[in-house]
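The chain that follows stands alone, in the form predicted on its own, written as structure tokens.
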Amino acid sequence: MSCEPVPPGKEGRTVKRVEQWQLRAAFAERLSRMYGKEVPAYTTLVEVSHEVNEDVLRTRGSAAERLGSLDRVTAERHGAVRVGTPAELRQVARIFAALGMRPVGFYDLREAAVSAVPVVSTAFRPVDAEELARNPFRVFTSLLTPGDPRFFDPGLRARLEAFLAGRELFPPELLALADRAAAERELPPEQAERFLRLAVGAFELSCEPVDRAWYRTLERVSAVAADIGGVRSTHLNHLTPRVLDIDELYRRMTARGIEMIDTIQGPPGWQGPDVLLRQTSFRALAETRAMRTPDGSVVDGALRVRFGEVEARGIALTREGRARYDELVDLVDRRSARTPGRRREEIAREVWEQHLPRTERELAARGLAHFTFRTAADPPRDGTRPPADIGTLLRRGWVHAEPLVYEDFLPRSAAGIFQSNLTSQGTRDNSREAAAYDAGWLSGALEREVLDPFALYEQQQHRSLARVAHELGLDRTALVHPVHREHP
């Protein structure tokens, strides 16, 4: 990050201030260095990701950068952190607001996981296309749900909430600097450096001994609950690079002797367009941690809470497209249950080939995925007026479509990653009624709006359609996608 002073003007010497996107990029890069030191296998993951991306670019040429330039993909990261209380969530939101990141999406991992994962989540990220292009850093942030009686009885809930109320995750100086950066959208260089040091330090793994008995009490309920509420600090759970061929990365990591989880979460690999998000990880590693025993002595122990995730991003689906995706996942579940001897990946690929369009153009024409549209530089010269629907405009060459990258997450995939790295299934009493959490509740807990990811993609697409309509002299309201409801 360059913060060199500029020559003095009439008002005296001035100093170039550090903008939010520069803070965000520097924070992501420093987190990556820190996490590489703490978890050396992460460095291997990044190295293999770079190798795969460069090989894909050589093989596929410009088509490899259809969903982002190699520079963007190489620099791209998403992190994951966990907090225990709404107050802690509000504080972490202030830190991410300093980096130009807003809460987007609500994810209920309690319902998405078979094992006990008592958290609800959101993702902090940039929302403007320009900011995403500069640095698309995201942090998947999970909040513990002590109020859910399926996981925590009244006695344990009271102990847990008292423990959480007695800790401080983020120093007041960090929060004050974060508020200034959010308000002014920049910081002077010295304060920027101080902010970055404090922010990265807040997510480092603490050396403070863990109360072994308390941690084990929570671990019997959920390893995730223990990781959040069994320690007096927070930490980075994983930092995720982006790769252009996740199947090849999985093969290369395995060939290096690194144990990967059993599956790649999300859509299958197939010959059609990549959509949404595919994720996998190496398994959580046993890390030495100091443990305080009931008699007050400190002994060496080991915890498995951090892992190395990697992702491949595809095209953002519309609400209609997402409904289709969810139907196909259900269909895969049903077919897998009927034919337990077949690999799920094989079944999923078969379902995708039967029920999803095989081209971007068809996805766009049928309104199943989000694109930005632009008029062609060389439109048809046959004397006809341009048609008034997107499908025909695309087919006849009046308009080109550029896919929007899916910037968000899938609750079932996130839960699958969590679940694959747990040491036990934990416990959940399904005879009790679940506590109600939704996006409205989370917005209230944050004291700021949790944005709807679909609305963000729709806004970007609608702006491009308005430009196309204006340039072609068409009625904007006529440029709508047909709605297809084909149930698999």
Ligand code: OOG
The other form holds:
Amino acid sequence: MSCEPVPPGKEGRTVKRVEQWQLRAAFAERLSRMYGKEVPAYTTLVEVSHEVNEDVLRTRGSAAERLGSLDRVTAERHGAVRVGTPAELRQVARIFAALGMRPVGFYDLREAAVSAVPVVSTAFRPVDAEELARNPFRVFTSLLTPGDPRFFDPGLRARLEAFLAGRELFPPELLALADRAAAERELPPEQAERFLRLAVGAFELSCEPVDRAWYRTLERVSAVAADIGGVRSTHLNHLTPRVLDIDELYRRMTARGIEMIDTIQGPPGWQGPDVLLRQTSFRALAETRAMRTPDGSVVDGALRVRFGEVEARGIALTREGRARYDELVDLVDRRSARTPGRRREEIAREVWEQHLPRTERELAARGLAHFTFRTAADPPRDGTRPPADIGTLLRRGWVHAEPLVYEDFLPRSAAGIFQSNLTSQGTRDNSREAAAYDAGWLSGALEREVLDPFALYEQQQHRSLARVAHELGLDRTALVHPVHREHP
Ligand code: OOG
Ligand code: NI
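Following the display of the form predicted on its own, present the structure of the form predicted together with this ligand.
Then the entire complex follows, led off by the chain already shown.
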């Protein structure tokens, strides 16, 4: 842990105004520097990721950059942060809004996890294609749910809410600068520097002593609850680089003696196209933290909450594709339960080979994954008119498809990531009724709309299809809504 301030960077010194995307890129970069100091194994992970990415580019050539240029992938990170109250969440949203990031997706990890993970989450990220290409930094952001009686009895809930109400995570100056950046979509260099310094500082691990008894009380319910509500500040939980070959990364980290969790979460490695998101992680070492004991003295303690994660991103699936994916995961679960001797990964590969198309073109033609389409520069010259369905247009070479990268998260993997890094399961009283939360509730708590990730990919795809239809003189609605046409 470092209690020294992170040295200021040079970002923003030479330009007149610092645009939002530059703030976002600089924030991600500084966070990375800060986290590398706090969790040295993270630096190893980043190094190995870069090595793997360069090797993949060497062996696969430009095909390696199909889901993002090496520049984008090298700089790409996602962070994870956790807050305690809707008011804190609204403040975090203001900071991310300054960076051009909006809340996308609702994840209920209370249901996805076996251990006690009393949070609901969203991810803040850029949503426009150009902004994503400039810097796709995203932050998985979780909100504690003290109102869920399965985890917190009324007495503990009241104590927890009082504790949370009495802390300040983000200084008013930071929030004021954030609002200005969001409104003006840029900041003058000096303000940008100040904003970045305060923003990174807000996510550093605090040196303030932790009240040990209070922390332990919450830890008995859930280590996640203690991490969020047991301390008077927040911190970056992890920062995840992106890698082009996660199986190779896993082997290399293991060879370096870093103990990884025993699986890669999400889709299996297989011969077909990469889809959605594959993630794995290692558990960080215990970090020294000052602890205040009940008699008021301060002693050295150790907390082991932070870790390193790495991910490989694939193509975004459509709603239909995602439903297929979820079915396949269930099928893998059932087969694994029937044949406990076999490795899950092997079963998964077999299931995928049986039930998913093996080429991008088939994924596109069957409407299972998202693409942007463009008219071929050299369409077939056989005198025929272009057909009005995308599958035939692709197969006959009228149109080319570029995959859209999955920019979001997977609830089951997220729960697995939380869980694999907990020492105890915590406690949960399932005889009590869960408090209900959904995307609508979260939008209300945030006072901003939580966007639907599918709708964002669809908009991008539809825009490109409308252009293709126009260029080929086809009926726009037939091309843009093929599913509706096939199944009236
Ligand atoms: C977030 C866990 C989820 C992911 O990549 O799925 C996550 C957390 O531990 O706070 O980051
Ligand atoms: Ni993560």
